[in-house]
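A single chain comes next, written as structure tokens; it is the form predicted alone.
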Amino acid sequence: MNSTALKATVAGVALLSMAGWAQAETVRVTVAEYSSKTGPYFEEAAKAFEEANPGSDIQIEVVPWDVLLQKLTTDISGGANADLSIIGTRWLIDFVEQGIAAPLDDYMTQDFKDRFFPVFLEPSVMQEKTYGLPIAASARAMYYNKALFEQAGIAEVPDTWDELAEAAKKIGALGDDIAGFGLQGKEIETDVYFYYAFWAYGGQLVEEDGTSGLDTDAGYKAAEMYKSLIDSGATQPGVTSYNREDVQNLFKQGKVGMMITAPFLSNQIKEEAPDLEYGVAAIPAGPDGERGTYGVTDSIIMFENSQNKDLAWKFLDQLFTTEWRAKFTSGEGFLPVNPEVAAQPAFADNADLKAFTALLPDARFAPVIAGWEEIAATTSDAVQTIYLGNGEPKATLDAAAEEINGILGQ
């Protein structure tokens, strides 16, 4: 996010908090859409709150992803803003350093704490304060058509990417409707997509001294593999008109050999798909044994200028019981962020759900530092010139590391 277009929307954000917009039993909870099952879940769980706290009224707005930051930023503008909503946890040092969200230490107690795993808790403490709580949280594997494999004559699952090479390059000679592996290449988490491979090279996305690893080898090698795969047919024509959704869906009907995504690709599967023959295995690793998946969260914030944090903060803490936490994350197919809810058998038996979970361990989570999604726009844009052949690997890494470590002050 762009900190000084963020600071230009929000000046005067401390005056907000005397605005008195909100009504005296009111919370307004702007919710972003995981899918159709998103919005029917929160105003089930806002009813159930107001049966249980009569006098409340608990107001759902449901948004888009492409669309959230966009209105957030034009919201809290207006001084229009929810009370409550969910943001990409790697936008909430923004938030926090412009006074837009709220600590929430003082309403957590020890026990409350303790119903979260640290490792998705931590990326919303800043500066030893707790502004947001995980909401969402999952990991990135690799889903593999069973299928294919044995059509292709591939009997082990690739573990490293010139093994994965060689898997898509079979696949994709089944037939001009087949892909052997699927390649994002528009909208939200493709610069996610490149790091894989750039991780498993043994890349960086912010050095030691505090400049971008795009301009290295591991960027370098990263990048020639993946115009190599497009290049050879491996991967499905023009990669940079799919986005996430379109390979999934691709995945889904038999017509991609493997692709990396999030565990929720699995509950799909299993509604719209339960023909498909699938598997999920690590992201393959580099030549040194490295690998790494993308860990994420979402976290759920409370705006600074609430009139009514007590009650939002009362849903919030309704929201995180072990009931309502295991019908969200089994609805929407993300990875508990409860150790309650993990032990429960719809999660300890899954075996998809183990995958994901045996990865967290080399998970790598987006850098919290300011202006990141102006750092992963830059990236996006860098590697889609490469996959359209309209700039050679290197030259264009280094203009966009240059990019940059302009916006990394360096």
Given for the second form:
Amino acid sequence: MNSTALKATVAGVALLSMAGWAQAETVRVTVAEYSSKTGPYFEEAAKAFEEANPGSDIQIEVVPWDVLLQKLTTDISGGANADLSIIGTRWLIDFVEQGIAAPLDDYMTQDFKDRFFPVFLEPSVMQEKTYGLPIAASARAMYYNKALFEQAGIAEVPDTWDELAEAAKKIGALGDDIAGFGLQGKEIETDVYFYYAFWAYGGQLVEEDGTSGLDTDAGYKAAEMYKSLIDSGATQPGVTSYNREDVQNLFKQGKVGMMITAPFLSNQIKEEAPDLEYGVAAIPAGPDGERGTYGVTDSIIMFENSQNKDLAWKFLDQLFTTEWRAKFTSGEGFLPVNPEVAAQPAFADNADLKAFTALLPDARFAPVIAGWEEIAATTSDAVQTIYLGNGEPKATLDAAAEEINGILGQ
Amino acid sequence: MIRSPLTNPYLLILPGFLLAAFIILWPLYQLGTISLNDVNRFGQLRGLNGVENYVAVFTDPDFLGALWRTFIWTGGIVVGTLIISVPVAMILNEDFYGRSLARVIIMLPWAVSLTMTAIVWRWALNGESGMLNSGLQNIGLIDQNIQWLARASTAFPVQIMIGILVTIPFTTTIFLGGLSSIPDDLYEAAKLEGASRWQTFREITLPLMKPFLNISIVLNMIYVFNSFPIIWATTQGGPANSTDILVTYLYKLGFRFGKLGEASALSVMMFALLLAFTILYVALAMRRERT
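Any chance you could show the form predicted in complex with its partner chain after that form predicted alone?
Once more the chain from above appears, this time first in line as the rest of the complex follows.
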């Protein structure tokens, strides 16, 4: 049995290396499927590249988001990974620490760097080297329902969390099935929904001394504020059974006055609830005027074991020209990462997008820490405990911070 | 009589054994190796580290909670299914008009994938727009929406109930097979002697059904212990890990936190636990049968 397996492996390896010989100019690219437009976009880009560079062969592998990390893990452990791949930037630290991602600085000219907003390049810089290029970017802003605002007699969009709490209570009083503020309390990014208030109160996820910032006044105040919103009926009931999509659905049904989420909700409303009158505004500020939105980027990386790095870079260079970026960004509903793209009328005149881009100076990214996913889960658990009333804000956050410090210290 | 070596029983089971070994023992060996190593999140081994992974799992407070809940989960579903399936199978064994239709209806949930069932339930349990709440309100049982999945005290019992519902078809099928193997003349004789229905059930049906009860308990125990979709699709083990069982906890450990070493250690422990329980149960059941 073993020898058969061995033979099969040897034959496979031999075949693979022959394939490598026959087509020395092949670049494989793993891309995440953001929407049904992703695959065709990259196929088109590959075709254009092959025409401009005879003899080259770009192979696109489209993978659903949910299984991307699993696929990359399997490919890497089997040594069968592609040359380029899209990854979530928050995973990058693991790729860099294990020597899997290749630094790109030798290829990047100043001219190339100038094509990007610096804020989006930063997250993929590690140990003073750039390991990824931002292929997709997103931020969060507050959506509000204009009709509900009018019914409740609110003229001004809340700009601070105090104003938001007041407005949420007024809207919540409109009816049993109407909630003032949609609060996410379940599944992925439950912790992020807490950070919006946490940052506004001046909190920092990781303090300067390298410990968790949850056990600070900012943490306690943000948690108490959310809890009082829940207790006063200003949120939808049972927040811990609502994930982000559930809250978005309530918003689309016109049952929620305000919620914080990503640009793609605009596209969804356009298709599913075109009559909904809504606006997009900044995430409210804290007592000292601080505010923070969550910035997320996905990066495209080059693998250290790639055999055709120069050609792979050439393909990247094409992907990040204004023409191809504009096509991708408008197709997927992401934020433009390049100033030239952002200046195009399609983006510059879009009121929703403007609200998001205006927030970018306040954008905070998930810290690049190995084990971030576990820290996020610990935080989510803690805020769920508080939302449920199973723990006092201070005691729960202190315990969570201690646990996080353990992870950070590893 | 001299047997040909070709009919040697060990030789005859060899191909089957090798296949089973390839499918079961080889991954188990791999799992064991990974669990004793320091592993990075890409599955690359970084050298032996003894039982460190096992210690890490054991000292995690979430592990003990999940372990305890796994027992409630498994016990609740296996016992609950048993209690419901026996009468259901007995009714379906009677001859009545429309029996074949009733049998099909009972079996139908089996044909639907477990994940789909779980997702449908997730919608049905939605606090604001779920079928369950509006149904209960219509018949006047509740006057306010219940947020079923918001806390463990309502979510976990509901999950167990879903588990029971999806386990019934398989269990009922086994019992129907068992019931049809009991000869009718036994019941006729008992009737002539004047036995009540309860006596017939206790003295004839139950003892003769015992092997079928046993096999259903063992098989259900194995399936339910490792059942992932219901809990994952409804709550993902939340809020705050309060509905996690071992297998959902394992998934988080392995694929969310990238701790493949600890996840492997947990898998090995789960395998050992399940094996021990099954052997214990089979041994107990067999001993009772012999005496």
